[in-house]
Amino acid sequence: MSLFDQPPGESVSVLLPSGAPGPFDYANGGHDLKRGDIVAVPLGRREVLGVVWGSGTGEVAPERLKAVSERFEVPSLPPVLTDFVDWMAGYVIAPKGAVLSLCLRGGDALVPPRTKTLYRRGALEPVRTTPQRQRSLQAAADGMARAPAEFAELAGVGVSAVKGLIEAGALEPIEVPVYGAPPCPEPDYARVTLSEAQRTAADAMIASLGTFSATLLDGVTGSGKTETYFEAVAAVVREGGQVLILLPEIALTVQFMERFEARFGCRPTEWHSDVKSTDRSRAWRQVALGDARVVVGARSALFLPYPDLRLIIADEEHDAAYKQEDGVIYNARDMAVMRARMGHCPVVLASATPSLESWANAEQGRYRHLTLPARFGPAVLPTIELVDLRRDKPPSQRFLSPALEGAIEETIARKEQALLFLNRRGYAPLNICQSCGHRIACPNCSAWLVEHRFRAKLACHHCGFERPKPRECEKCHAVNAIASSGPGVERIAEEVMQLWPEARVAIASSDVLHGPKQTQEALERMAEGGIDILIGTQIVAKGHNFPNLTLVGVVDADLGLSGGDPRARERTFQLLHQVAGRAGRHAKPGRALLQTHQPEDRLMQAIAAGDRDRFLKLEATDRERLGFPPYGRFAALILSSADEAAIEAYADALARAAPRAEGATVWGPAPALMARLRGRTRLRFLVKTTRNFRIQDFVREWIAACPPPNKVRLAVDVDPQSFI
């Protein structure tokens, strides 16, 4: 028997948004229900949301079973989203509850909206009429439902001449919500010449809707590949479809907001972190009806009960900030792709810098790949230098090249902006005592304690923990002798402004800037030209459009280059290369230095050369020799725990559990690079795996032969993007 015609007293299983097992059982109380609705269940002595996953099992007797207490009136989640649930949890290896809380972060959504009263032309006429009365019933011809403060102001009249009309039976109440369905964008409200390049990949795309294709939309900076998929966008609204827009960090929306809205009339549906909570309980509504026709928003925005889903684009599909490494683990590039297949419609991975996945997939043709090879317009790509430091070498106690300083001393004379780029948020990443060597670091994690002049602290960027700078070493006891080491963003903009005192400088990283909106206001003055200098973290490194910003000055190239991460070499090259790629967006030509010790090294040669193909194909070759992903696979096993006696136990348990099989080998237990976060021990395992093994299964395995005490904590990441 189907489900979806289950006579009262058959039972559903029950999916609970939490990692506990399940589902469950429970009658259907009467309710007519199906896969995908959202209900109301006993759960001990509490009721909780769960979402209808199928017909009961049959393992607890009927007359045990509780009932369903209530279905909540909103659209069911939609087929493709559940079984798209079932899928990333095995992927992930995450409880099936736990992906679907992803999916109901709505908050008071399932809540009936509020409602206002409107009124508008009744069927009754009134007994006595004024020509008041007369100017309001002619206001109300229309059929449309106003407030009396509306009509009245529409037809010139006093409010009590509309009330006297409400009592009267002429106007007649209606409930309506108090949010209605967002507006619609205008596919052709305002749109733009493309180049030949731009229009030959827009009619790919466009053609591609209706069916699951990868494209992977490969443009050099300012190339205008916004613009370009803008047009696919506006191919889907035409049709009355719904598109999905990634970004990856929040600090890009509020710029890409504006840009949306100057293309279509109107600003998309916007689901992240920082939209509030009644706003998102509308967003979700809006997207549940359908009603919401285009959503930006970060990774979570991909679990939105999308009824009619027909495009998925994730722009700087190559940014780390797509792996969420907290809760249910997953990248939601990749989980956007695998959404894209089960609902039957494209997905765009665009990028500047494609990821090195992305870009084998498109040289063995899994994915199509689309070219934007030259920038928009006049525009042209900045010449890029290096720095040798090793000749080139600051002054003692200064972080900025003779060359460098040139450089921007010249900018300034031309009355254009200079960006100084440097990964590394606050005053200094080390604090250290000149006279015994100790090293202040944070009591929680296996980290030093940056300092953060302006606000006086030494703080951790890991767990949070702050203290003041101290006069006196807690080693030695030696006054006055703490030392900062290393530059930071607070650093160079206070070597900026002694080298320049009349400039106007400004610093942008999450330490200054909060949220979205402080991001975009000091975004603003600089393209308004109300800055000369920015010193900026990874913040400013993409997606901005700066006109008067002609150089660009990388502090340290070689920041990225250390540690353990097998992908270090790739990010630091995609960072120099979008950084970079800010300066000469427009008419006047740009131009970036590159601050290195290694100015020989083949990353560098090829920014500097623009060759990122070359790099690409030498990465590649070196990933295929020694079987890292794209071409095997990696799975991490993270041990966390309080306790390190517990913690040990575990490991060497676990290490001894490990299945053998060809194709797979098992590194570890060793120390993970943060060995130790928030005041817990962290060990690491890596499980590596040819391309196609099932990388899941060994791990399930293992996991099932070997399951953690209480006091340890076991997270899986699969296809791992940090090694922290």
The other form holds:
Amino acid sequence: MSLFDQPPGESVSVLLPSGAPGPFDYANGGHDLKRGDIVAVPLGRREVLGVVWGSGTGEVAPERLKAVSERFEVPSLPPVLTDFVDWMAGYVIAPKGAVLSLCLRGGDALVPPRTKTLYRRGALEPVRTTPQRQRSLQAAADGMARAPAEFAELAGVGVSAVKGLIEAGALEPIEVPVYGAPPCPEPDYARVTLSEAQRTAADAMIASLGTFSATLLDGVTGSGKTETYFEAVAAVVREGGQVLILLPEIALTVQFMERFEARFGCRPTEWHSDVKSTDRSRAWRQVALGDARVVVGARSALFLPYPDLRLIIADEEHDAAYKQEDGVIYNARDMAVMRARMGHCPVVLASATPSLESWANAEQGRYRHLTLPARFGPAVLPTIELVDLRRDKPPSQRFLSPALEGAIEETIARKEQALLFLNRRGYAPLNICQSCGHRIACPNCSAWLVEHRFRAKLACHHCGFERPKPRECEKCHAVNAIASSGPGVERIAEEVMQLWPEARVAIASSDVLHGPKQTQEALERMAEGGIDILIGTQIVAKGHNFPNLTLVGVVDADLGLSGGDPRARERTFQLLHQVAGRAGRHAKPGRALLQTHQPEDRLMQAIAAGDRDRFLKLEATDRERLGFPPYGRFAALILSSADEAAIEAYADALARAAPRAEGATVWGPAPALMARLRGRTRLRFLVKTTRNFRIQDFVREWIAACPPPNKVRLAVDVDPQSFI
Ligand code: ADP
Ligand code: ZN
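Next, report the structure of the form predicted in complex with ligand ADP; the form predicted alone has already been given.
Now the complete complex, all chains and molecules, led by this one.
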């Protein structure tokens, strides 16, 4: 059939990877097209990328349809992925195209040429031979395919001699893929002997392959969760399937890649936003072809076009970094569970401090619960002690209590290492005028400026605004009255260096360490014993093994507890547990001291007693009483605008338009967590519903009744992280 006489039924709908509405109808342009095919289509005067989503809707008259211009020679997106996009767009209330764009981040993977031409010895003998030609033919005698320049180099001749042989047919062209297959992990490369508990857990995971199930792999830090799920990875690789291992942060991948290589003999395919674009293109293609067998990546790795995904692992499943907060707002851990369900494969959520959601699912039998109760080998869990800052006060303008100071002293005297944890970058979180009480704030955000003494700047951690620290108060003009208030890691380092001038001290925070590589180097220096006292933010909390680290001091265990948000309590518990768990990972026993003003709080009590489940039970009871997740559901609507009047008017209109439904309550508008951010005002509505309420339908109906005006941006956050 020619291009010009297609019957009307030959149109297709094409979804474009953008936030625009769609899909749109196109004529098939003579291509044989099915759902998932990646195509180029005209849009206005441009050619854009799109994915065939189904047959045409018939909404556009056939004679007015534009035609698909090209079908890319790459594997189509697998049906499970296109179905997943449809489902996820509905769940997170985002345009389908915006979700689709997450699947098409392979860059040049789609762009021809996807093969390159190489040459090898052909059947014909050249009519005319020269010494150069002869040498080239000798080089080709091994039958290997090479580029002309490679032959020339090998034979020590000019490229023109090689070209002559090609013209004569003595070297024949073959097309080879630009990207070859990556090495395949070897399941038995370096097997370990599992402990009995590990073996039981590994066997259960292996037995679960082949159908959907969700498993919580719940083991204390150092219990060997990674070694254990590696056995399930090995089982899938042995059978030729694909595995996805999700990690919450890019910083964790560096060490993980090495660990994987030590176990499986080669690196897995890496996927996250820091991977170079050529490597991304290659990885995308290798995944699409099924050649990449194990992918290790951050949340975006969930959207790769796996044709044969048979196992998903989400390590550190409780980690807040699984939540994508910009653009399409989603929690990759939750999406991974659904992706596994749709792909009929198991998902394993691993953590020492599971999220309350996953823990409750395991308690109620919806998830399989596998536990590894003890550290592997001789290592034991550290003892955790609370330091009551009300009684054991640090000296004025200092932040280490006598108890913590004494413990550090003993530790370094034994030539062991100490880690001081404070989740605050910079020198001081607040700068206050001593004479009038004025606090220096960011002009663009509702945030105080943080002092960074090494850089001699006051900085906003939200928008990046910076200024020098003023000599004079801008309010009362008092001179030299601006005082630093409270500690950041730089200030703790200053205190430590005054107390132990001989000690080797280092800071680990994102201001000092730029990128995963530098972070890795610093942490390796710590692991090798090149640092006596490490002072770090949350980047030291997870994933790293320091054999000689026996003391962890938490400078301010109460940080993060002030707002009264139940989720903040859960996060604090996880973080403190994780940080304390850095101590004593090897033969020497560890100790953790937590400085707190509220040692009687049940969170502190549970941490000190090592009774995680008691804490989770009590928190769960509270959540249930309040109808908070996982016993109820939330969705947040976040409005933002640079125009105060426009946002106020829209918030009023939205408040009036809120649907009424039994089981749903609307709170707001209230100032959002950051009421001003980058110069924009932010307001938030919160919808709270009962557990089985169709919260997405409610929100969609609401927005449809009252869509945002141009000047106001509206973002929907289903299952928001914070509850207040
Ligand atoms: P987790 O992921 O639970 O924190 P890991 O898997 O990192 O624990 O294990 C902690 C340490 O113990 C690692 O150094 C790991 O190699 C080692 N380990 C765990 N299980 C075994 C085993 N069965 N044989 C040998 N070493 C093990
Ligand atoms: Zn700011």
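Every value quoted in this text rests on a predicted model; they were computed, and no experiment measured them. Positions refer to the first chain, counted from 1. If you superpose the two forms and keep the largest set of C-alpha atoms that fall within 1.5 Å, you have the rigid core.
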{"query": "Core-superposed comparison between the two forms, A413 Cα displacement 2 Å or beyond", "finding": "no"}
{"query": "Core-aligned CA displacement of K517 at least 2 Å between the two forms", "finding": "no"}
